[in-house]
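Only one chain comes next, encoded as structure tokens, the form predicted alone.
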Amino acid sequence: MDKIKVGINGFGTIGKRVADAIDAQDDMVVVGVTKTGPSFGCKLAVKKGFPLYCTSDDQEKINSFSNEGYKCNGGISDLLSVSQVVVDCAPGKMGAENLEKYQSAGVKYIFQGGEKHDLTGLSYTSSANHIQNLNARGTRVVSCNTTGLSRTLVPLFDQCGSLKVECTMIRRAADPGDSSKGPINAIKPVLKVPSHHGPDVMTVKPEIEINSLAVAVPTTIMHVHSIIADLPEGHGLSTDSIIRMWEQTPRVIVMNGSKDRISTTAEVMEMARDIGRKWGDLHEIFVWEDGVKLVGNRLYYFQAIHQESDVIPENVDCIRSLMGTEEDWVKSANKTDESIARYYSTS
């Protein structure tokens, strides 16, 4: 079977990780990545063997790469001409402009959660709506926080048939490499109520009733979610059965904060480094076992989200959905995760 030809528009925090994840798969190939101009990121692309393109078709900008010693294979139009699907990892708010380019080129497209659902009219996360995205022209992989909420709430919904959820997102202020954002010494509430995170879950699983609040705190490590979920009468679940369910759910890690001595996000990230994850990434959602408690019909729990990496395997599964090569999201997830694990262990 021919490999799916994937172009990546934007080779930054998300793009470089998506490129690695795609490179790990035996059913797809990275045909090129884009940069706005010559920079250190170009060295990484060259080292990985990814063909380099410019985000613009402007010839002067294209020529600027060779002036710095990089081979540039052309502009964005040239990349799209050799791609079947493009993963848009460009900065937010460029979606409408880029969408026109993708549609004109006749390629399938995947945007990230920084863009609005209205841009594509369709959103994606593996566990919630893989089949609904099958053979679609384009979609949007939802944000890191929406992905995290979906990972634990969708299997819970599937077990009991309905959910009413209130959650508070304790958001890290910026990516570790971003020195331009704050707060530095403050807790900053998001005064738009509800925050976009809960309603965004309903773009992939509208049956879940959910609202959310958010606060930004002075850390760059992870997000933490504090979640309260009301289950229906007669749900038949227990704290232990919910924990066991999550232990068997793809891309969810359940550990005991006290027994395993992983009670903070710093220790979660140290664990990711200890198990050899590239960039110290944690694709999985981390749930503290001793923070899970079902009281009657009300479930309380905490989970942690690694902002830079939890959406990475979702992009790979999404490619298979758009291209119609795998209808079963669990099979796709297992293939994606096993391939990434092998790739990281040898690269």
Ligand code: NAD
The other form holds:
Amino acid sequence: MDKIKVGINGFGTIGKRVADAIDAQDDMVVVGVTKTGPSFGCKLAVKKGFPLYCTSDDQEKINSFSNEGYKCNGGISDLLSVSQVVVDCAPGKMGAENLEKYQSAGVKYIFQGGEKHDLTGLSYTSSANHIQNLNARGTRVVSCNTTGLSRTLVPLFDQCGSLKVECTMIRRAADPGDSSKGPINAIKPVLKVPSHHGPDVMTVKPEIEINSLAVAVPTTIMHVHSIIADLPEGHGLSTDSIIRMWEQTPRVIVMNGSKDRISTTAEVMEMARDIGRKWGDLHEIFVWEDGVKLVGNRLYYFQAIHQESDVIPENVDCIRSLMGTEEDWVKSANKTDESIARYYSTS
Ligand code: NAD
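What would you give as the form predicted in complex with the ligand, now that the form predicted alone is on the page?
Following is the full complex, with the preceding chain placed first.
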């Protein structure tokens, strides 16, 4: 079978990771990545052998790459002409402009969580609605927070048939490479309540009733979610059975904060660096076993999200869904994750 040809529009925090994850797979290939102009990020594309294109079709901008010694293969239209699907990793809210380009080029498209659901009318997470996205023209992989919530809530919902959730997103202020955001010495509540993060889960799993609050805190390495979920009467679950269920769930890691001495996000990130993926990424959602407790019908738990990387394997599964090459999300997730594990054990 021919490999699926994937273009990456925007080779920043998410784009470079998605490109690597695709490069790890045997059923898809990166046919090119875009940058707005020459910058240090171009070096990585060259090193990886990803053909470099410009985000614009403006000839002057295209030429600016060669002035700095980079070979630019053309503008975004040239990249789209050799792609079957484009993964849009541009900064949030640029979607509408880019969508027109993708539609007129006739390529399939995947946006990221910085765009609203309304842009595509369809959203994606592997565990919630892979099937619903099969063969679709385009979709949006939900944000890192929504992906994290879906990872643990969807299997819980599947076990007990209804869920009412209240959660607080304790959000990192900025990504580590981002020097323009804050706060650096304050806790900043999101004063638009409820926040969009929780309700966004309903774009992939409308049956889960969920609301959220959010605060930004001065850290760069992870988000933490503090979650309260009300289960229906007669759910038949226990704290232990819920923990065992998450242990069996793809892309969820459960560890004991006290026994494993991993009680903060700093230690979780150190453990992620030990795993050995590039950039110290953690694709899995981290649940503290000793922070999970079911009291009657009410479940309390904490989880941590590596914001720059939990959505990366989802993008790979999403490509298979849009291209209709794998109907079973678990098979796709296993293939994606095993390929990534092999890739980093040898490169
Ligand atoms: P980023 O700023 O790190 O990277 C964006 C890249 O797109 C840059 O290389 C930029 O030069 C390029 N770009 C600029 N204008 C462009 C255009 N018109 N067309 C194409 N590319 C353009 O941003 P990011 O953090 O990678 O975010 C990308 C998307 O992923 C956003 O929707 C964001 O909300 C979402 N997302 C980000 C994170 C995160 O933690 N960083 C997590 C999940 C989802």
